[in-house]
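As structure tokens, one chain now follows by itself in the form predicted alone.
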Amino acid sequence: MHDSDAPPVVSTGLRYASPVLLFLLLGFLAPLVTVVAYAFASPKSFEVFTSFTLANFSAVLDSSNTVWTSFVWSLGLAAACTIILALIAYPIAYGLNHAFGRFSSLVSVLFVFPLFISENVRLYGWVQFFIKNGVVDGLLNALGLGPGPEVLYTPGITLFGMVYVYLPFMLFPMTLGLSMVPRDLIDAAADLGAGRFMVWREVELPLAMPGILIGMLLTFVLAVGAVAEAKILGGQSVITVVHDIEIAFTYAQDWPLGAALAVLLVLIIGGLTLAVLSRLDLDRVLGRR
């Protein structure tokens, strides 16, 4: 018998990866399929996998439905949060790679440490900081400057909370991207007469862009799903699409409508993700070459 006639043998890697693949199928794909099925179920029913209708999507896309404002708020706040964090995180990431020296590890720990504390606990801490007769008011009154401005329960404080919560998710991919820029190229460009700004624009920024784009993508995806910031700090002055999804699945008990909103959100985020990933060299980001 020739070797070509032998039955195919399952690779060792595939056999060892089977438990992980099974876990991903059960933990990720199964809930996603269920949500999609509910999106096509009869409105205000639980007839999943037994009916098919586009009524839920029609209700969402109906011109008289104002749920689109939730999409606008979520996408707008996420975009603003991403841009602000890119401007804040880049100097910090540059410092971690080039300026902080032996203090870089300490600075990194300072940014990682808040992640060990519940997000809600940290947000309620800011409520106590800004609330009337709280820390800010007490400090200003002690200085004779009167009560502080009322910043709680506004869209601005919601954006502040998002910037505060998602800073590490922008910072560390950006730091990784900057660390991948070879120092020899920077020195060579400087030796050839390029100024500091030209070196940054033509060498550092393009080579660090994969890490920067990953940080921006990760931050944007997480920020679109932000709901605690709008509830705790914003006092629901802004209704995000995730909040609408939560209401549909809980108080309204309209699971098909909530599933339709979730599917539309996944499609929007998925399209943006694929658009960004198509511009990335993942082999280079993962260090494969």
Contents of the next structure:
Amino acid sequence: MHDSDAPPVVSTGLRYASPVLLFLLLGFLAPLVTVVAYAFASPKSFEVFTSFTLANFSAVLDSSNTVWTSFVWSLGLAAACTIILALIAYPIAYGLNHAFGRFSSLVSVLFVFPLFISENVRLYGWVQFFIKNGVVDGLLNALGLGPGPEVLYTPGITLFGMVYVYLPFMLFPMTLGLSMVPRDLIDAAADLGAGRFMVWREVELPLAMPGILIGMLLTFVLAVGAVAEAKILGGQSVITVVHDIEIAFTYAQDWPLGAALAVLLVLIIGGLTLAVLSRLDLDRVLGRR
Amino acid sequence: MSSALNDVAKAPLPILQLVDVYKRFNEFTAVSGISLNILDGEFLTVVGPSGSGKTTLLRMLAGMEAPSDGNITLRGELINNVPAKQRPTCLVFQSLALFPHKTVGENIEFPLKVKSVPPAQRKERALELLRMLRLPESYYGKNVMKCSGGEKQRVALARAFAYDPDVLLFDEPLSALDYKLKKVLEKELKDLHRESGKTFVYITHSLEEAMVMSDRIAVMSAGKIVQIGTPESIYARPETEFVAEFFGEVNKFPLVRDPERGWFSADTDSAVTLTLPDSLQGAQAATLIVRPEYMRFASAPDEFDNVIRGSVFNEYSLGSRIQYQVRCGEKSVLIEIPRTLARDAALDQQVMIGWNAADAFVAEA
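Can I get the form predicted together with the partner chain as well, since the one above is the form predicted alone?
Following is the full complex, with the preceding chain placed first.
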């Protein structure tokens, strides 16, 4: 790159980092730049880098259009999913740390197991479970307890699917977070007169918070991008934003609209991620301190 | 606010009593039949090697473990199953267990917050405790994790005092600090004990800490208390080899009972004048123990009760004192003398070393 006799223009660190840097620039930054550029191209065209308009964004935000509803659905479902999962995962995480003893690892493995099977396959499994003449309905009929509840193809079952799919992503960071609360601190708080609730509020929860927040962030980010649950279980009773993006890029052949949706989604998720991470001490979470 | 520094004269009655206390964890017996009276207002140190059960003993006093057997009473009241939060005891952990997400002030105020003391009063008391522990008041709002080791120590103490316990329990809180700071804090802790008039129970494996601070020392080994007494008595009159060795260097002479010669030292084969305690009269084997500082170079064979010959192998300077290693045949003997009494003992020089019978003690082997 430069004459070996001349003083190095590029620092050693940069030189060694350059292959990875180049790979990241090509592999991650370039597509991102292209998508952003498309978001400002004329609607329903492929005039990327040659036209500039904000029409795609105004189309998304236009209240007479229905695209914005998919945003609301996605964010709303993701928020609900995150809150429900936090409530479900906390007791399990607590148990894994303090109550299950040597069965903790078995329980963990059982939670990881479903991840080895494709998400779509698992969701179709639930369809078989809830569908008319499926497991639930069939069983209830056989027992003479009448037809099963018609839960399939509703927003509710979409949320159920999301909670089911994203449970491990909430559970494991939370378990890690709870495991980081030193036993001594809990003993010390109790020794100083604190009751259970006080110990939990003053010591356990704040110290486990980094893990809990990471779990919630991870779940929310994944859940905002959820599409299969709404398609397979929800039967498109709800159109999520990712589904809309997919439609824009495929059937509709309106890449600029799809790109604008994607850019907005990235901004929302990116902003949220930065806001949460700036409040977290990642070194502590990763056990480096 | 009741002052922690009250000067009420307390009669030395037991505040805590342990009667035949056991603690078993599955197959393992950590504490094996301890009976102990902890006097009101005393500074009691429990010393012992790691795994001797001293931390378990302390946790039972704090209420973090319940005894498997036996009784613990506080001022005559059975407290075996009273949880930690209801006991007038407070444990200062080895890790200090400061709350890392709270400031120095919030840490100290924690026990007051638990008791729902109003914020203004809490702060007043916290500042009072900061002064008492010689920390600047400006530390009130400081991040506790940014404090130095010695400062953290003081914050932990202030927090314990804020709880206003009758008994403070310490689980080797000084073990992680450097030597110099440790020396300073040992004395401060003893001063604090005197100022506060509270009962201190201190756990350590360090003989020096125990010696400096305690009114009484209890030596633990394998879940039992092997000897209890003042630092002086434990140092000067250890009842077992274990205690003798735990409290400093010793010269050990295994003794053999011979029907004709009486007791003699098998190692040196020298004449050893011995007055044995009654309890040992029936024993078949015993060990004569002489601390290095009770040994002297002798100029004549009859200068001391016991004199043995050897040659100087090495010398070690300990600052104000000098230690010599003298080889008497196979046996090495340590002599420690003040530097002011040092004589030029050249290496390999033939010397006589001696000690008086009263300065030696015998432990059953």
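Just so we're on the same page, rigid core means the largest C-alpha set that superposes within 1.5 Å between forms. Just so we're clear, the structure is a prediction, and the values are computed from it rather than from any experiment. Positions refer to the first chain, counted from 1.
In the core-superposed comparison between the two forms, the C-alpha atom of L267 has shifted by less than 2 angstroms. Core-superposed comparison between the two forms: L26 shows a Cα shift of 2.5 Å.
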